[in-house]
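There is one chain below, alone, in structure tokens, taken in the form predicted on its own.
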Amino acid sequence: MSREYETVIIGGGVIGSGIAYHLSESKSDGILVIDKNFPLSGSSGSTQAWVWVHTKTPSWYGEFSMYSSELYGYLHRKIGDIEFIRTGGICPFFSENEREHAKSLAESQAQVGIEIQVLDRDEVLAREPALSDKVLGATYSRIDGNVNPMRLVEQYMKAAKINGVTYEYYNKVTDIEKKQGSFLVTTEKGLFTCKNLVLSAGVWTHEVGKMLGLDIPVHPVRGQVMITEPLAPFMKYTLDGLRQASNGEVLIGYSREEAGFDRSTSLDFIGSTANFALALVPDLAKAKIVRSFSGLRVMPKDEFPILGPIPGIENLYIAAMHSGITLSPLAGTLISELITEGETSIPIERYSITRFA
């Protein structure tokens, strides 16, 4: 016997849990989230957790990210403390060529309402004195910040459960069958039937898609992060590649490695990341490194989100993207709108999976 739900969401990370929460605001029951492990054991629990906008290009992607960032203040009030801080974001540069690129970035982003200031050396050092005096300048935007990813996913889950959402942990999906007007989802612990199915399985989205005969063009990209001992507060802003957390730890790194599903860390990374950190903030030479970790981003083929309905299979939806922390409030809102209303409040056609056809 299968258990029946109106909507099943495969994947309970920041995107899947965000969808579950937003959908539960409109529908109070009949929602199931299935995760092969525990929702914070994957990408959502191994991230720098920036809410980052101002360097996202082209400008239409920056605009999309901005819409999501603007939802964070409201989300914070709705689901509880997620340690969201709009610190402002700084992206330093060290050459005149980069200065020209920064000016072009500011001009293009201004067309979609993203305000960027191009700072000279004195201006950026006045804002963030810990930066190297070799910096020539930086782009700055007030819109960027960061969040605690553990609190974010936990609060999504807590609020979703209060609204009637059911979670199935440590329950791998092994098969999906499309039937007349429904889906039959087979898992290691049982069968589930649903009208609507959402694929938000992160780096496993390609494997889940194959169960429905789909070739979803995503693959894992490894990122490694290094963490210092807690330090007295000395950094005010979120930097491109480095930030100080509220507990004093400094998180360093933004690697992009083609390593398949290998989540191990590497000595080469630690060395290169330490050099990157010292070039940016020389005083970190005095800090002790206490640990490093790695995570896997789900990376679409063209690196932009895949979001929306999957044509040809009624009531099937996908939400696969890197920058999941930044985009989760908007992705959750839009998929919820599609399921409940059949349309979205902003256009999402350019994010359709049909672009890979």
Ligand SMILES: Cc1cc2nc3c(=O)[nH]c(=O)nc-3n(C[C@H](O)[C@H](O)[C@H](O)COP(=O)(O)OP(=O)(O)OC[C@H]3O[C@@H](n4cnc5c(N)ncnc54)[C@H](O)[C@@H]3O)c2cc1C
The other form holds:
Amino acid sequence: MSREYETVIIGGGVIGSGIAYHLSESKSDGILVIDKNFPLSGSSGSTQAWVWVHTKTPSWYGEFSMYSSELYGYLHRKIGDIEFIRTGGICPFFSENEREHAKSLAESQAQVGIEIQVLDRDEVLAREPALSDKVLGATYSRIDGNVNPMRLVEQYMKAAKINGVTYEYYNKVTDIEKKQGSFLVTTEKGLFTCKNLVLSAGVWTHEVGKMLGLDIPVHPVRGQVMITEPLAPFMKYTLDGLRQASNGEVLIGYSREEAGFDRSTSLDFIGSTANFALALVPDLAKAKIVRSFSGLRVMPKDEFPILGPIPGIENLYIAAMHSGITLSPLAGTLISELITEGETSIPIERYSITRFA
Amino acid sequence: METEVLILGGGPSGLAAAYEVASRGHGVMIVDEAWALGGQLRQQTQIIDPIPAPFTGLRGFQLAETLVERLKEFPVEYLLKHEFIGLFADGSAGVSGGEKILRISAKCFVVATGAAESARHFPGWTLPGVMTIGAAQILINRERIYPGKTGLVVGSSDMALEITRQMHDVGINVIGVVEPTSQILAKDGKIVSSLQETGIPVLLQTEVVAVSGSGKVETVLLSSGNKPGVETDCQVDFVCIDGGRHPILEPFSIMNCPLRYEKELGGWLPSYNGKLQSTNSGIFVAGQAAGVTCQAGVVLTGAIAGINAVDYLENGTAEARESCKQVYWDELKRIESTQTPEVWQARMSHMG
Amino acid sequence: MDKSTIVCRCEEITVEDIASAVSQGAETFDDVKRLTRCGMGLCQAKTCRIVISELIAEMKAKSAADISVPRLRMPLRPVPIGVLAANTASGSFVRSTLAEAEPDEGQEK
Ligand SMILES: Cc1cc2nc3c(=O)[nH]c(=O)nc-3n(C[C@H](O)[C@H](O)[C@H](O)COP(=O)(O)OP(=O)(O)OC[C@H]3O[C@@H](n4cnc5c(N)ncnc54)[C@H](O)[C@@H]3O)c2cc1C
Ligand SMILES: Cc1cc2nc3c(=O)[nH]c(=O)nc-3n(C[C@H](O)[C@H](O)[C@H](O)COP(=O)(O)OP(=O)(O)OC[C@H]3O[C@@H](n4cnc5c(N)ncnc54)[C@H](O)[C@@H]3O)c2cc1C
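Coords for the form predicted in complex with the ligand, given the form predicted on its own:
Everything in the complex follows now, all chains and molecules, and the chain you saw is the first one.
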């Protein structure tokens, strides 16, 4: 087996696999993805998986998310069915003073081309009759939707493999060294060398960065989600905090907890999320919850993506971000542009790791 | 709600544990999702043997009744028709009675949630009329409903042969017991000879190729290792599967108890030490949840777990309790190591 | 076992589906579950855990002890949302991305 690669990508979640696929579209040789488990065991397999744009602020970040979401339209044609649906997104509000807030959001996002309508009570209930009649209004945007994250990562991997990408599963990277223009990547199953190295190890990117003497400011933030039995389709839109998947299950939850790497769930969460669900969609009272899960959000210190080259170490790149499902097509495109052309089609300086220096 | 020892599961092991705790003056609460106590013993009509005194000579359901009766003189609290569904962040148990979630805090837990039956798979196993052998027993002895008129049993453990005999006794036509391996798996000679009296054949080295029928079981296709290539059709209206049993793991999983694999105890089960205590220290394990064994093993592990829970509450043991435990361990060793030596050995190695 | 035999009845997953996940590199029940949805249905793997773990072990030429147990999650039984909500402080959890959004105030563009 050849142990020399042009590019090694550490981490095969939605970000790493997205990069592998996009890079393999322009450059088919010498790409290796290494994952310490099987991909989807990290954040990408425990996610709500909205492709979500309209409440992303400041507007430059909204714009960035919008570009990525627009790529989804092509993505499923290229890599196969990923159950992407542009449902439109609704953020209901229940107090009058939020209406002004909604309007100013609509105005500010309009400047970058994100269309948001501020709906009044009747309009939002006409669109989504399942919503509580206590709703006073909502922001609505056509641009939002959701995807099946398992299919997404699976199809990225399949397409990348067809393009010649090699995957190493159940192989943990334990050390990295840079010597004479190459990276020496030590794993549990031996040494690999490469010219380009991409760090996309999700919440573990901090740990991987330490191998190169870097202090990458990313930490885990727990998110719990609970899931109903399959219900007959009754909701059309992706609601803020709750959506019905194509198989009829409703995914509910929007928690952010500082709990380190602990992925347990608890009844406290399930109880309060049940309340949240009823406040939004009272008809859910009889729906049964069959399971819950908990995942780790990949949270950079200022919550914005860390994306681009790492200055000081040539040919080293990083892609670590929350909202990685939404952002994976764009992150994949931009990192592969950097590797193949040395520059990107849209500016990404804002996302450079240098901002933490 | 509050209690000292919360027992999850009111089957024979949970009831035996409750007795040891309550009779020593400590508070006990038993939660069970069924409407009656007794667990899987409630539909067992055979005489339980071997079983330590004072329970000898009782049929399964009578043993259950006796274990329940014994508790009457103590202030044990019962929550029947309540499902244990999970834990709160502070470690208290969440129990659902169908209207709301009750929060129960306890000083320690005895988990006695039993074992589940494993399935066997062949084309057509999802058709109505294919069921586990235990489910058939529940239908017949508890619900008084017969699973069908003519049936086939797949698997030859003690439990399968015992229930086959019970089906025969109520007038169901069992055309045979098929066993894929080359020998009968049942270990109890009395059960085997009692089946032989019925004339029901045990077909060794025989496998189910498929079950078919329109909307329900009508035909089973069998193949025999003795006649390769030849497949035989049988007309039946139900098929019972004996795929063995395995400890139920969900409660342990959500209580963060480490699991270990021990083939002879039914596969994966919670790790526990010589006190039947999980690595997660306030949790004791009893009955089939602590490894698939005979009824005596179920009752004795329940009793031992119960005494250890008392030690836990009192921060140490007492001489009387130690000697009582010793009696139970001796009994357990005597019965398990003669009935099922591999189970006893696996238990010893499991406890480390 | 026949390729078309169903092993997870809730999600109608066959032996062939499991084999395809394993051929992609999946090694544990959880890996296979994420690719195929086996064990994600109403019974939450209570019926299929053993047989699917055994199949994976067989396909990977490993022993059953090497196939780790899938994460089993609460609630242990399906429970209606109304029941789960009945005993908790209402609204203790209502937050929204809208409330958290911070529209530009003209300073940054
Ligand atoms: C509850 C929840 C809800 C979410 N909702 C959304 C949403 O609605 N929309 C959205 O866009 N985003 C959402 N996210 C965020 C999104 O899921 C993540 O941003 C995304 O999955 C991150 O992908 P990743 O590839 O960086 O991480 P991962 O999927 O975790 O991949 C990292 C990989 O690196 C591997 N790895 C780690 N260390 C090593 C090592 N030393 N050697 C080899 N391999 C290693 C891991 O095994 C892992 O497979 C949500 C997250 C959570 C937790
Ligand atoms: C259907 C069936 C038939 C059997 N027939 C025979 C037989 O004929 N001969 C034989 O030797 N053995 C038989 N057994 C084996 C039987 O498991 C033991 O004989 C014995 O009953 C085990 O006792 P236990 O206390 O460990 O568990 P069980 O008797 O199974 O008791 C466990 C109790 O826990 C309760 N429980 C489980 N989970 C929860 C929860 N989440 N919330 C609330 N309550 C819960 C259950 O309702 C049950 O009452 C059978 C088993 C089964 C499953």
